[in-house]
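A single chain comes next, written as structure tokens; it is the form predicted on its own.
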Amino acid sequence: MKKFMPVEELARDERFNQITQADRMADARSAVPANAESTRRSSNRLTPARADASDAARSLMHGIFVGEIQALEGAGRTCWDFTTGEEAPFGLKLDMARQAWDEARHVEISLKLGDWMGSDVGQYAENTVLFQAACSNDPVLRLAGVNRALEGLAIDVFTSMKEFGEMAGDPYLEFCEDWMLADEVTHVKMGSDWLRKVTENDPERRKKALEFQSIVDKMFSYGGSRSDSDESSLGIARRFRELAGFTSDENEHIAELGLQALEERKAQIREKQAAAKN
């Protein structure tokens, strides 16, 4: 089997539909909203009351499901890629096969919640940064990029998304996230162990390692989609993030990224409107 497969080449059928992560902030509908009606909102946060709330909640549902595909396929190569023993450590390797055999059910749970919420496979986009995020040639990066960066920010979404079923009154929808949020706090549990034990006396490789998943995290806001602010659609789940190992400086940090982002992307979007007046 090919070691480090590039991301051009997973296996995908003719329902996906995959883009890039520029494409991806290319396009408005993937931007922090500034049309009228959301500037005139108290909170952007995703909530039945929204109008756009059930097209919101299936385009993020399709995006658990994709994510939790890549997810496997990362995990499955971090075993593969990497030499027992020199480059990974057994241990590290056994809890990403752990993680591989929940991701795959995952991908089960999310596909039947899709089916229950009237979406179909392909219905949205596959973004594909998370399985490049899984193609470093350093297992730490790996575990700075997948598990504490991406793997964080299902803590997140599936916060929301529990809160989501919870509001919507639907139990199917708030018992699956909140059995899934308890495996992904045990992913980044896994990823904050191992990138500290590795790294313990490679000061610079963590350096690293966390400078890696500061660029990630900025880059998984999405524009400023999860952020503390009202405006961003997504919160920061800072009790489970603790739980998984997250300091409650590193969730200030990611909170600080994700207002960053959503400054940035308001001022873009200022720009465009004055060159479209001009």
Contents of the next structure:
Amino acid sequence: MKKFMPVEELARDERFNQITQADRMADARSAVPANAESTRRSSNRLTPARADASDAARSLMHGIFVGEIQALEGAGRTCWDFTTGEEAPFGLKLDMARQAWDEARHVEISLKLGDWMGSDVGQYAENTVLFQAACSNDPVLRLAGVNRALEGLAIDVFTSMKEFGEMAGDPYLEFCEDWMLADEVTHVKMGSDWLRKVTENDPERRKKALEFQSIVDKMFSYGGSRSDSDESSLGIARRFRELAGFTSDENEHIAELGLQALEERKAQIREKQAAAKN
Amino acid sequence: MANPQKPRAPFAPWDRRELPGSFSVEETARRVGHYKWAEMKLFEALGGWIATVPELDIKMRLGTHCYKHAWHAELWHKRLPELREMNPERLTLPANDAMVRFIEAMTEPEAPELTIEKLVGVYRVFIPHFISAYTYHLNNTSEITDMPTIRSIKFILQDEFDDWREGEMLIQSLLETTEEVDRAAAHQARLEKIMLEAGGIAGPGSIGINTPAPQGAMS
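How about the form predicted together with its partner chain, since we already have the form predicted on its own?
Below is the entire complex, every chain and molecule, led by the chain shown above.
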């Protein structure tokens, strides 16, 4: 078995339909109609009051499910791709194995929740952007991209989903999301701790890792889908992020990235609307 | 309890543990070092394979089993300094070259259509050899002086038996044709021959056969 598996080789059964982030952005169904501004919702947060709440929640749950599969695969690959001692400390690999077990349980939970919410495996496309962030050949960059950026996003997603379960009066959903949230805080903390430890005497490597994290964070903001603005479907779960080792400054940086991505997306929409009118 | 001052036998009638054991401190450390190396190779392989198997149920099981073997490696890593090996890496070694070749052959299957070979290597060859080496160690070490190793082996064996059963059931669920049965058997035989050359997880003497005379043991 080779080291460093490309994202195109992720093994799936025939139910899955994989797409890249580029495919997603180029999807014609994402095109903005000329009257989009007048039909735009004032808030995009997932609440039971939204007319499309059920489908949006099912879609988000499927996104969580495929994200958990990729997180499981990414943690597993970190156990395999790096030589113990020379490339990655023994303790770091033990933590990645632990994370693989946690992610396997999250896949199980997501499958059961998807069933509970009435969706099927493969009902929505699988965006492979998460595994792409797990492909770096530097374990420190992988920790920054996966454990801090990706798992940080998971904290935001699970917090939103837990709140949705609470508002919708669904204790089953709320209970499960809360348990997964506890694991994600642990994973982000693992990333924060190892990043600090491994780059203790290598400030250049740490800088590079944090820059990579910032790129991945922006990528995961999906054109402003996560920010403090109600126009974003996800908020930033500051309290849980701080528990996981993010500083207030880091949380503010992520919030700024989200707003920046949102503004960029809105500018693109305006351009498309203008072009459609002409 | 009539009289708390009355002397009692230090070993209760049901406590039949014996002091003698087959392994010296050095021999125990050597074996534990080989166990740790082998458990590490197993958890790394299971982790790597997760992304290569298309079957969702198997993908999840590999993730679960990956952690169990990492935990076993951690237990052995912590045991080594207690056996006077202050640099655990020094004894974290394969038993011999054949053992290295076994791992190379076991981890060779990569393509998504080779799930049978991946599982056969782990659950029909490697894990049964772990079970036999651990059982031999459990039954032959001093039940008093080496109790910490015994305790770890008991926890580990529970995992090994659970995983062995789960893995075997997954293999049986994948074998749908006689050709697939042949494939599984051929791969098992190929790996078993290399393991025979290796002499087991801890080398010759892993289960007491072909063992050199123990040094410093008290049997």
